[in-house]
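Just one chain follows, in the form predicted on its own, and it is written as structure tokens.
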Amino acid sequence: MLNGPQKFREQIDILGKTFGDRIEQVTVPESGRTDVPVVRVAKGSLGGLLSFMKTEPGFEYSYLSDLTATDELTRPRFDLVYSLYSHKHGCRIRVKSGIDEGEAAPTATQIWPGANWAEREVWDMYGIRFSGHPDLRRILMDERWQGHPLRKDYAIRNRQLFESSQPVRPGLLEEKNPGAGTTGDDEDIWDGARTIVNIGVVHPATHGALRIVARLNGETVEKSYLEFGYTHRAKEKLGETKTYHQFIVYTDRLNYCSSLINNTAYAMAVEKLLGVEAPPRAVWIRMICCEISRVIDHLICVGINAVDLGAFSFFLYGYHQREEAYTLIEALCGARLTTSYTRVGGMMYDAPDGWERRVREWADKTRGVVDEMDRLLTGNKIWRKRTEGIGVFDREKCMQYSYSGPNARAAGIDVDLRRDQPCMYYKDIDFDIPLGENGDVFDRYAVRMEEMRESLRIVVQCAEKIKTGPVWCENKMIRIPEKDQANGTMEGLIHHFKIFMTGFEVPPGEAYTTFEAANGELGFYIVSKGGPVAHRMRIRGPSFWHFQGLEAMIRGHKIADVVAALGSINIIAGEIDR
């Protein structure tokens, strides 16, 4: 159980002890106002308190889950927040601080290496400085944008146009400042043997709107810098000023690959924060939809980081069980890719008759897919000579940039949320958690392979628990009414109104989500004022931080290795540019 309440008394006498009346504030589950315990420390203490509750026995928040902040328009006018995992304990909390104006939080880089770029965000959206920073400059939006889009005095249609790109910045490439850079000269550096080469923003096997400059030595990368932000699309901007409800439409194009994770684990938050339940068979829906969507994933992944490296006829094997898929799914929803078909507190539609069947089906002939595929290119000597040894991220490294997923697990780290923070009803399911040990490309790819045999044994199990029943829950205030209500009658027309229009309100509090997604944790931060629309909402995309270990990760490798990497941990542009 997560944050047992004996636990955390212990955690906060602890921290009283320690830090005295620098705990502002302790807000506890049992307020209603918030989902895991929260601790408010003072600006000057922060640093202290989260290096504290990284080693201290007892503590061992290892992990930063996530790291954003919000706006309050108050003094102090905004709130850095904190989101801490602990995996030897099993628990989450969130740690604040207030900043106001012009102030300078410490830089949590010392602590976990990939607050880096959460902290580059932070600066980009809101103007929030970190002292000690090893580059501090914008990540999403171009240096020479005007305004901090996330502050609430910013208006979202405030458009800004340039009619030149970036330039490649030869200092991010210099050793003897090494990761750093904004200041300083952009001398020419290099001598005849090296050359920078810019791999994307267009290139198909960057597998998105991603940029990786990199200073050559032959073939071999010396050191690189990554960028994204080519298709930023405001969607935590949006999620701040249309109604939850409206907002469901927008998740779909997160991980576009595993559009229905998306969809359930944004109407998992929402739900937290009402204190509302899907009916039982709502549930079996999800997870049913959720798995389907793992494979899919892992179907896209594997096959194209295939195709990136010369096998070809690989991905081709399994494109007929993922269009298969799309038809299960699009026999729900009408839709394929973009499903948008949970609702808050239950689903668009109830499933057809017969598709638990069909889904058992499908699931039988993908798993001999899966084999056959696995007997084609798992023991293939090129294949393995290409991806052994090849993109090695460690235990250790994987927890400092808050690896998490497939690629946190194929360098042998034993989490999973799916059983580790149960939720639906995934500890009534039987399933296994397959690890790897090198946290190379070949271990990712394996890795995968097995998650996709899990889950269609999930999907199996969920397709003959499933019992007839409602797929709404019967709150009236977030239920929309049936057609033959809006059509037939002026009180049912006047709710279906209401609620596609204006929303329906959701108490004060806030709530960290989290789910195990097919690339790992995705997490919505959604803290609410009252009100049919968020205060703030943060979507933790895992592609975000997996992409920011790619750096290191191909460091000393040649290009080709590069593309082998970048295919491994599965980056999904749409999840990075939210």
Second form
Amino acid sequence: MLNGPQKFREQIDILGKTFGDRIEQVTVPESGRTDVPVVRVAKGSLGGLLSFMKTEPGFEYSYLSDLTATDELTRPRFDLVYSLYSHKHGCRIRVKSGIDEGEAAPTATQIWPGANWAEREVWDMYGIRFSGHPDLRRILMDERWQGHPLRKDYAIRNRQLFESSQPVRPGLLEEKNPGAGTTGDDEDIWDGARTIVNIGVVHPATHGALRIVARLNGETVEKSYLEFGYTHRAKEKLGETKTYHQFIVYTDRLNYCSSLINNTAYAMAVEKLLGVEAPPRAVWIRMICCEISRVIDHLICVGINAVDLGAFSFFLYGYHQREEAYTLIEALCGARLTTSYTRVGGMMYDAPDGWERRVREWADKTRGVVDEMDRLLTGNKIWRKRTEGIGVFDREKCMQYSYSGPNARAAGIDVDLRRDQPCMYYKDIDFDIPLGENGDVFDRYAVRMEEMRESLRIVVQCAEKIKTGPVWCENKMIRIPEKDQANGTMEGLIHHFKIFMTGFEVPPGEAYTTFEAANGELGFYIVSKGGPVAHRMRIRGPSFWHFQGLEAMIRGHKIADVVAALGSINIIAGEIDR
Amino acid sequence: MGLNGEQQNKTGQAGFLTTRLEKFIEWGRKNSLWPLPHGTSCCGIEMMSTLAADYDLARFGAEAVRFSPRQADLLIVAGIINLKMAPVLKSVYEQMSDPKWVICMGACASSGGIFDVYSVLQGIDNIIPVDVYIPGCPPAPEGLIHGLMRLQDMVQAGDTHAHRRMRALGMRTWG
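To test you: the structure above is the form predicted on its own. What is the structure of the form predicted together with its partner chain?
Time for the whole complex; same chain goes first.
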């Protein structure tokens, strides 16, 4: 729960006393330009302020939600943006710092090891260097790429094709301290010899286009590095060129296993900037959609995780139920996967007659299937041996690497944005948040199984509470006219034309909207400078942060367990690469 | 082709069939396509649906999914191919042995789709020859099955890029 303006005023007073005039500006939500307080700090004090905020009692913003930049085309040219979240106080804050072209920013990797990849992305996309960063290479684009695509002066169709794929870099797998991994090990039967194995980009166990390069001692992974960007589709750049309405289709293709959740989170983000609210029926439909999507996302995650470890029939049970869910979704919007069902301020269509009843029937049946799957696999000796104690990621590491969602809850971190920062009508719904203990592959599996049952509970409650009513808000500026109005009246036709050709205006401001997606915290950070197109459309995909932890997760494990660990954190390439 | 039900002995007694060796081999090939699923994004999920029990691609003899290009003869490119991936796709294709076929599934792989941006290859036919394009974003499983059946017709007729390439080199297409 956001602790209100009182808390922030106290915090800002303390910051003023501690940092004095190094705090350049504080923007508060009351100004109407932002959703949470924004603290702008001089570049030299950035590192100090961040570590102060992380540890100081009363602040404890120990969770780095997001790290990104914006291109302002003024002096200083770029703004670094750190979105912080305090689990303890349940509040958010943003820290900004201006930085000019050619300057280096201080790295935050000492404060949060998880900042590593985010900083690499900022370097890749904006060309901002971070001093003290351990490994500042390109991350999404090819290493040979020229230019930085998210800069405003980079043309959106400026393509560069290479003859060969990005080479393996064995140098990255060498120990900084030679001999550290080889001496003093009596069981080192390989006499110091090591093999470098490349897994991916095309490999059955990589769940999309990813690459793991590992240095092996026998079968044990000593060190590895991860590579992705093989499905990068420039969605953030597209967000800066398409209107808010046009961008809805691109949100489908983030986490394509649960696109309705992305649709909903995006619609909420734009609605927050506009200051409009969707009507109750639309919100209830969105909630049902989100929970159905969560179930089918988890079904695919646990199913594929089991396939990778040899339990194929388990996957088929779940997959049939997915097909049934797709039938429900098709009834709503005509599409199975890429739904584009929400609109800013409403929904594309109302749900058809009797849909709520079909949802309840599906939920009952799916509960039975989940129970059946549970009986099939959970007690299985082989499954438990392959998953218990494997890929352990404890609370501390989860916090360091900004883990969220089921992967964090498997380690016992009691966080769920549906409860902690309630949006829609989640506070009227009764549901539990399952927690694990050890944070191993088995706990991640068990948490997902339990979450499916909770989601089905939510679905049934929503289907009972939903009432008939409009699915569009009354605001004529953003509401798309009905077809009969567009075809039958002059006013409706003009209005329809305006919305589709030029889009609707969004007032200047910025907001970081989060929602508990199937994988964790999905965030949209939208900066508007007025007009129908966003100035910055940042997407915070949970998989990006989860994948980063894999290197630490698999170190010291056998190569076969890498597959188990990778499957259990549910990596969706569309969400990492964006 | 003589290899069909009409000529079978309706009394159930043993009979015999006549056909040309070339046709017989193509008949065998089309009914045992071994796909290499190059699924990168959304289309990959629909391809998984097609392979799972509800749509069951095994009915068309194409369930033996192989992730090694050396063991596969049908490359299903399902999903986005961007410029970082393009050389990888090309080398995967080159590692497959002839005769080999390519199904291009979905708008991204066919033309770049809605992603006309700096990072996306505008159609895989810029780098490898494609036999069947399946429209859709993503195509439903029925679409993929339809595309596979059209490819089977083309293989039977000997009218694919691989066949033409082999004929142009003066090779026999049937082994």
